[in-house]
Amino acid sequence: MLNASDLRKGLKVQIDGNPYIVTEFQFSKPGKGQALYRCKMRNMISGNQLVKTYRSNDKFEKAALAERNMQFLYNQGDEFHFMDTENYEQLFLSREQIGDNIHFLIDNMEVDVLFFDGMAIDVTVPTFVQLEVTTADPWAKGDTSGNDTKPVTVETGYELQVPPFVVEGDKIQIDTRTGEYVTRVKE
């Protein structure tokens, strides 16, 4: 059991046998009475967002989860297939599911799969990847006043702001954390 003075941002907890959490966090001590704790939670399974008071007497489960390695295979559609690298079973998630990670997935890359209770619910992907960049702009001689950007789109079709000499053919290397450039791949 957890309480309330465990809560942090990124901790996930059991509430109502549902899986939650914590996207946002308060903390505030009045002058008489317990301290209080604010959180913005959202349910891992249904993305409804949840905004509660907590007492630092309350005490919560902390959610059973599994995390397990597989290898992304390919998508079909809006499904998403995924193959566990240690028994070879396949399972296959919809794009909801996967939220914004979809920008980074590529072909035979190892990722973190969570599960509650058996069901598949979120993917982990590596926090850097490499992408190759498919369409980017010419850039002109002299547009180099301050910090310049143009937007260049990579393999998987997201779109980004990267340096001016960043040209099409070049692989990147982009944060999957705030879908950033990082630095150009030297081969």
Contents of the next structure:
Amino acid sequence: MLNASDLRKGLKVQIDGNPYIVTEFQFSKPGKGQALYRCKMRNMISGNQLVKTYRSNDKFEKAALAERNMQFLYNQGDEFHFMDTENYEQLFLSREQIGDNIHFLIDNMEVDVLFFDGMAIDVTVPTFVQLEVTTADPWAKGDTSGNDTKPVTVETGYELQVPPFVVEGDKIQIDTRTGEYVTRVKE
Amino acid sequence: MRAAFFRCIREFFYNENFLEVDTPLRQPVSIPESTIIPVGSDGLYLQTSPELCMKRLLAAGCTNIFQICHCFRKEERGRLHLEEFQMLEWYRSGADYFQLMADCEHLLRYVLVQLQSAQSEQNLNPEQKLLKGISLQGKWHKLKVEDAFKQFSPVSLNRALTEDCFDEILVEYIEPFLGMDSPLFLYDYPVELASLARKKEGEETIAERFELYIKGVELANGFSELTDAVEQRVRFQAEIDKIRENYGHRISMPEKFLSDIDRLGSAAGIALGLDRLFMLVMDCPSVSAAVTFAEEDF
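Now that the form predicted on its own has been shown, please provide the structure of the form predicted in complex with its partner chain.
Every chain and every other molecule in the complex is listed next, the one we just looked at coming first.
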């Protein structure tokens, strides 16, 4: 069991049988009054927002979440298929459940699939991924516009800003938390 | 700037003929207040406020006293809360809560003027406007708790009390509107929300307690002191029972305090959060940004 005082941003709790993640959190306590924990939470399945104020003696169930390492196989329309690397079980997630991860997902990539109550609800890609640059404009020598980055597209179709020396065919490392360029990968 | 801030607060009280006192941080008894959790220290408690000791000094014959000290309250962390914070408390014997309100007005005006001159004399970021957006001039607003509920809350004060949602309503619907262009005193609290305050004469349900608000931030809590040991014991016992029920802790009755307060004539006392005041003066985003070292600095 968790107490209201354990609440913080990113905590995953179970409310009325649904998993919620705390997205905003504020502690307040009027003079001579109770400690109040004001939370904004997102239902991890439906995406619905919940705004609620708790008191310090309110108790919570930790969301019964489990993660399994799986390999991304392929997508067929809006169905994204994954395979458990241990027991070869296969399942799929919807385009909606994949969310922004679609920018970083390539065939055979190993990811963590999040399960709630035996049901796959979310996927976490590695923090750093290496993707190939498929289109990059050549850097215009003598460019005096003052920009020190240029846009490129990687194999997933994702577009981002990189330093001028990156060319087509390069592999680059991307931080999936921010979606930003980290470094060029030497093969 | 912080040094100038503390200096001029002390100066103000010296000018008003107050005695500066200091009382132990670690004490064997804690104030029985069910909403405050003390931090333990090797079998003793770190003070949650210097209130009990300061009132005992009044009972021993001191008249006007003040103290600047560190206080500790467990599990209070947020934009306006630090587990360790600095409190300014002052007491006036023979006074009531309206005199404390006047003190607040004089103190804040004095502090602001002194800080403005320190700012320009020592060339400390002279462009910055101190206590931005707030005017301290003129009479400050006074608003009764009951009227605040009428004005801002979807439910009446009575309903909030019977349905046990006073704090929620206060935080959600009322506080964000208090003291937005000049400071405001919220006053005359229901007696059950003021365990150490005196009841208003002729009104059994109201305690002579007030809070000072600036920009929606609760800055100070003051009241006319309850000096009836019998009634104080009853109120403490209710708090002690609540603490045992909610947390399973056994808190002992502050007996020495109770035997002293019978000797306490009429008096009024107030506690003001100095980190919050400094935060507002300097326009900091949180109290952690207003102190020299916050938890995240270690």
